[in-house]
Protein chains: 2
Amino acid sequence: MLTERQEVILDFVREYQAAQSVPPSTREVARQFGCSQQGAAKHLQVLARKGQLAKLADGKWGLQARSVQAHLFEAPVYGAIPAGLPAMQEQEPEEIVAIDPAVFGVRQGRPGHFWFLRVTGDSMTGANILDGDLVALVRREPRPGDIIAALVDETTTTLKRLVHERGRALLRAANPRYADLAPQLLESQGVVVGVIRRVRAGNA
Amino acid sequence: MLTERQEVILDFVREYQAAQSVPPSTREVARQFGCSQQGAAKHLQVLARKGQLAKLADGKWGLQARSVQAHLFEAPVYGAIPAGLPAMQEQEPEEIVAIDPAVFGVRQGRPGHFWFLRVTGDSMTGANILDGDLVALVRREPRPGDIIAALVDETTTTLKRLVHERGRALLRAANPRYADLAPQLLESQGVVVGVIRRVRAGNA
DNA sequence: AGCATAGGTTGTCAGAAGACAACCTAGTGA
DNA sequence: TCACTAGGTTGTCTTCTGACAACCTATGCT
């Protein structure tokens, strides 16, 4: 639907907007892009034509508040992290969720700090989590006690609680169902601050 | 901290940006408040200095997006729905969390529409839904099956699974420890259409 | 009495904004 | 060949913006 040029145009527009809260003057973008400011004026008349872009109150190209925003409290869901953590940074999300991340007591961070993942399976029922669950994750260093999303086997990720036991570090589904595991090399990807569950009509 | 005249200016920025997308200009605000350029430019930079607003990168005075669009996305949470519906658009929220109801497939409505109800008590642990938790609610017409937020008493609001039974609607715990209630007059406060928990370093 | 602050006024100005007109150049499909 | 679209150019114009200067008037504190 969109052209190359107008794509990264509009991107332009986002972030700058998202950044300074105001959307850029059509100058700026020629400038920003080494044309003319007709050429810009046209490029984002187009966007709007589009329905990328709206005329503001001001008589700007910008993007409604909504968009805008929607962008910045947005934090990505994982179904799961194959490799390790610097490759959830490339993998692309299954899904963008906006929410501000103070609900969970998470200040804002840097992208990858905060993050979702989608639970599969029932090892953690026991702590009231369930299939389908989104689980917020922070990366920090896990204490015990916390519920982590571990890597194991470098190929799959489980959410396990991490207890110590005679000086051991274990990893404890909240399911009885589960045995503990007691990895050589422990690989946490994010601590559990909290739990997001959508729940559809009438479900048992 | 802020003058009465200084406030409602100040709720006139952010309900304008919200809507318009972009801050409204000195005359704009001076057409809303009857006074003139200069005297609304004034009340600008006055609000600039304690620090509300900030001059943004058009020179306009505005909020930044941050700000803007904490407002757009936010729903109240209450601790509990003493009286009926109307009163619920005049109590004061216990909190206000930041989230887009898309996450639990609600298409953005009215205020008061989409509201989060901060549970008490364990009789939903059955449903996985524990006390302190937030629970997301609708305003829709409950249906068999649906856990729904009940005015019992005229006084307090309880979570409870709608149920019928021998053509008969009941609220049932997802708790044995609680029997079903068969109330005369049933009064829904909302629907559960989701959950929303913080899960704290380290908790069994 | 003296002085700072909140709130207000009128007039004026320079800068920046979007818009319009007119025209150029590839590429593409009928 | 013709028409349409994407992308680009240079001028020029009008409108709107925030800012400045200068001044008025309460209130309230010292």
Second form
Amino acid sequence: MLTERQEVILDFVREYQAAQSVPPSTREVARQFGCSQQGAAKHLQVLARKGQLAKLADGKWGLQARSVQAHLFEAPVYGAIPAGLPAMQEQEPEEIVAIDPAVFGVRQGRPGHFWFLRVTGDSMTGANILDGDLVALVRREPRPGDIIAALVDETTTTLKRLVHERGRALLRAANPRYADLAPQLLESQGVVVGVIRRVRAGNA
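Structure of the form predicted alone, given the form predicted together with the DNA:
For this one, just the chain is written down, with no partner chains and no other molecules.
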């Protein structure tokens, strides 16, 4: 059985390794948790003794490839959602991304609960969401300030920040070129929990 501290450190190692393809060094673990490198090494060694980590070929304490793979979730990427003016949009699966949902603070990926949408347009650039990015979404009740995939008036979709003013829900861009939207009917289809930057070949 792991202590709460050990579970937190193991989660950090798992998320780091899933995102970077290599486990963190003891220095990085120490920096993350505000302890000495010696203290970080002791925590990692204890996790190894409990069968959670192994010493890899590069000398770092991490998860074996099979263990990393076991925590990956195949999340669908659906068709583009406009980050601009709302548009009629049919959502079609485009690809599958194998990723650990914990990278985005999501404990467990479930079909229909965690997925991606491809962004088009520039209305959310102020939130560091750019044209071509993939946004990770979860299905939960949105809170004011959340960025959501919104179904507007039962016909159009858009990616905007949910705000409430004078008792009314508004959709707000993160680009001053776009005015607030005040839908008569508003349905949140998902809440954004993270972004994957897609670098285009011409920008590489």
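On a predicted model such as this, the values are computed, not experimentally measured, just so you know. Residue numbers count along the first chain shown, from 1. Between two forms, the rigid core is the largest collection of C-alphas that superpose within 1.5 Å.
*Asks:* Taking the rigid core as the reference frame, tell me whether residue 10 has a CA displacement of 2 angstroms or more between the two forms.
*Replies:* Comparing forms between the two forms, the residue 10 CA shifts at least 2 Å.
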